[in-house]
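As structure tokens, one chain now follows by itself in the form predicted alone.
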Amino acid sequence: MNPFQYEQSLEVDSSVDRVSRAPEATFLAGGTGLLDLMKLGVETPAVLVDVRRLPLAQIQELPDGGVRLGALARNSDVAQHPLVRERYPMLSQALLAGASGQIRNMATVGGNLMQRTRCAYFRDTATPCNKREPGSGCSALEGINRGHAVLGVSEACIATHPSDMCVPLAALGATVRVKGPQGERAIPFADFHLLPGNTPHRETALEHGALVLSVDVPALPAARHSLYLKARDRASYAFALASVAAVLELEGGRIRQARLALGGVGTRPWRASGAEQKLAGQAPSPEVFQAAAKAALEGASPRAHNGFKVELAQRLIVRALTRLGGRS
């Protein structure tokens, strides 16, 4: 691990100012992702600004009935919070499906949003990776790409976004509140994570020095009937091969509202808008659910080893919708 300077901060403004003034500075919160990458020599910050003592760990109800998740709220606390469990069960399920209990006790909401890819080539400094060294090439294109993305890919990068938590947040249409050198702003969740394109090293819409303050989850009564399903190689502590966060609201025997997002198959948390459109106004049936699943994976670009993800994700979508349709 390279030498670095460590500082603690007690104020949001001073934290933002300190990091924004130093190109090689970064924030430290739970550290469950950052410290691993530092040990591997993938991340080499010269300055770590510890923000764990900032007052950003709240989980509270908003006036409109939504819920604010502070950036420093621990994943385990969010997963077990009554507001989250009652109003957004798929968010609680996604958090409990991710990592281990020890990591959930350390990992934070903001860190989860900002975590970088877990692609093996990204973590191996002996291999080319456009995320780690722009312009060096993508080793996964012709390498071992079983765990890689099939949606939102480019010739520069096919790494999969690793988060479980971000999948239901995408389906819910959350908003990320941030504070940067230019002040505070709100970013729709759909705009927060960037597609790789030709610049896969730019993963979010944040400017350098911007700090995540909270994630605001909107009031959505239909989300009380929601579900998160995850397929993985082993029963726990494994990234998703494919996952789905689903909301299904029925009225008068027809689908009044559907929300779907996918994990494990996209280069960012993947909102399946095409599938939602296929479901709207339809009477629930296996045929309707299968048509929606097919629409969700339209445009998929599998490589040599990950083509199975297309059918796997489609089957998960049908299973989730079937379970929700029966429950509603």
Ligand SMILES: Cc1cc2nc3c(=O)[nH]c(=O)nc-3n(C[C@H](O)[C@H](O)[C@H](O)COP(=O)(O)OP(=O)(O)OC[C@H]3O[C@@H](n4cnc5c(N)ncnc54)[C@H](O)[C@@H]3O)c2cc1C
Contents of the next structure:
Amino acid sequence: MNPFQYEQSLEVDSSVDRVSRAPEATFLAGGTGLLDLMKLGVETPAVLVDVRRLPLAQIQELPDGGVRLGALARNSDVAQHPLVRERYPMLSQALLAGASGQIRNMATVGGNLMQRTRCAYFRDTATPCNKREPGSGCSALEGINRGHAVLGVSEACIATHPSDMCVPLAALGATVRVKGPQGERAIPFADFHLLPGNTPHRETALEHGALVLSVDVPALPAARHSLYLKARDRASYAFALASVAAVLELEGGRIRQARLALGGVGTRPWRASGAEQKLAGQAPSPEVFQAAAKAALEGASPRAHNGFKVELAQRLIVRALTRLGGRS
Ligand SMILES: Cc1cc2nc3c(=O)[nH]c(=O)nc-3n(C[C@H](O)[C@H](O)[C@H](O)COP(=O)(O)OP(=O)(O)OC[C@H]3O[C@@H](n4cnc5c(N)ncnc54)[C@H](O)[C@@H]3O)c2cc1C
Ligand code: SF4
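Starting from the form predicted alone above, please write out the structure of the form predicted together with this ligand.
Up next: the whole complex, starting with the chain shown before.
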């Protein structure tokens, strides 16, 4: 591991100031992602600004009935919080489907949002990777790409966004509050993670030195009936091959509102708006659910080893909608 300077910060403003003034500085939260990448030589910050003592760990109700998740709230605490479990069960389920108990006890909301891809080539400094080293090429295009994305891909990068937590947040249309050198701003979740395009090294809308303060989840009474399903190679401690976060609200025998987002198949947490439109106003049926699942994967662009993800994700969508349809 490269030598680095460690600093502990007690104030939001000075943390932002410190990192934004030094291109080689970065924030340290739970450390479960960053420290691994430093050991692998993928990330080589010269200065680590530890933000764990900043007052950003609260989980609070918002006046409109939504919930604010502080950037330093631990994944375990968010998953177990009564407000989250009652109002957004799919968010609690997604967090509990991720990593292990020990990791969730350290990992934070901000770190989960900012976590980097698990593409094996990205994590291996001996191989070309446009995300790690712009312009060097993408080893996954013709390499082992079983775990890679089929939606939102480019010829420069097909890496999957690995987060479980971000999938329900995409479905819920959360807002990310950040503080950067120019002040505070709110970023709609759909704009937070960027598509790879020709610049896969640019992953989020954050400028260098901007600190995530919280994720604000809007009030959505329908989300009390929501579900997260994750398909993976092992029953625990494995990233998603495909996952779905779903909300289904029925009224008078018809679908009043549906929210769907996918994980494990997209280069960013993937809101399936086309599928939501197919569902709205329809009477729930296997055919309607299948049509929505088909719409969700429209435009999928598989490579040699990940074509199975298209059908896997479609089956998960149908299963989630069927389970919610029976429960509403
Ligand atoms: C073995 C293993 C299995 C895992 N399995 C899963 C899984 O199944 N599903 C899943 O979703 N995740 C999984 N993870 C990933 C895990 O969720 C992330 O490592 C974790 O959420 C990162 O949070 P952290 O607080 O530890 O972040 P850190 O490692 O401290 O930081 C990660 C990145 O975020 C930046 N950062 C942190 N906080 C902020 C902030 N407030 N503002 C701006 N930037 C910030 C850091 O600078 C760094 O770049 C796994 C991790 C491991 C090691
Ligand atoms: S898929 Fe993206 S992260 Fe993986 S090797 Fe290609 S450029 Fe790098």
